[in-house]
Partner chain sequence: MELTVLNNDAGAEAGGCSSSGCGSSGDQLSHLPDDIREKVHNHPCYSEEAHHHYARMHVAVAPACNIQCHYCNRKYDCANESRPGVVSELLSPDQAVRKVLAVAANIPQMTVLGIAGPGDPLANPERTFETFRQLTEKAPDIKLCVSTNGLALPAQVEELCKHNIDHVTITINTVDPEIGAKIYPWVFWNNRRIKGVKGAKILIEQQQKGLEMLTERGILVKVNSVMIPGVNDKHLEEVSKVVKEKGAFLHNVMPLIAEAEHGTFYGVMGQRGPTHDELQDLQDKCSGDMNMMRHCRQCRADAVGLLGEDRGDEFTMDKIEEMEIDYEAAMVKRKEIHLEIEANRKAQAAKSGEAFVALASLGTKKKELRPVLMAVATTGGGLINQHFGHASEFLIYEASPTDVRFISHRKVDLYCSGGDTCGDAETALQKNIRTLEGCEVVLCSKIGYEPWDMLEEAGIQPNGEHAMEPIEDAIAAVYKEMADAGQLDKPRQTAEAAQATA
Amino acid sequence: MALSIVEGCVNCWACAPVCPSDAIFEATPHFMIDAKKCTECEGDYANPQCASICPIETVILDAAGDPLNPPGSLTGIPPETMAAAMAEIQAR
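What is the structure of this single chain, taken in the form predicted in complex with its partner chain?
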């Protein structure tokens, strides 16, 4: 049971200091999670800390390979209402 970081990570460092298991390390081309250390924050916090602070969608995956921050979760705008949101913003 471990999370993983995939391509798309921008190396912003937000996740590393909030990890309770010290499982996240700097690597090239992007930060990585040590699967042996990662507990998915079970026993420490209600939500995985890295995914809760990560500012990029779809770059942290759960053990099944599904993104913890799916498209739309970062902005609060689901993909299907994106066009309408854009029109509203451009009318400002």
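Because the structure is predicted, anything quoted here is derived from the model rather than measured. Numbering follows the first chain given and starts at 1. Here the rigid core means the biggest group of C-alpha atoms that line up within 1.5 Å when the two forms are laid on top of each other. What changes on going to the form predicted alone:
- Once the rigid core is used as the reference frame, the Cα position of S73 differs between the two forms by less than 2 Å.
- Taking 2 Å as the criterion, M82 counts as shifted between the two forms: its C-alpha moves by at least this amount when the rigid core is aligned.
Alongside the form predicted in complex with its partner chain that was just displayed, please also present the structure of the form predicted alone.
Here we give the lone chain, stripped of any partners or molecules.
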């Protein structure tokens, strides 16, 4: 049982201070989670705090490798319509 941070993390420092287990540490090229320390916030919070505050989708994974913030969860834009939304924004 441990979460992980993958490529896409922008090293914004949001997650490290909220981790009750001090499992998150700065690394290159992005922050990492010490699997031996990570408790997934069990016993402290209802939801993993790092994923609750992370502003980037798909960079914090659960033990099964599934993103806790899947595509569209933060933007509210379903993945299937993201390309059209990006084209519309860039056309402005």
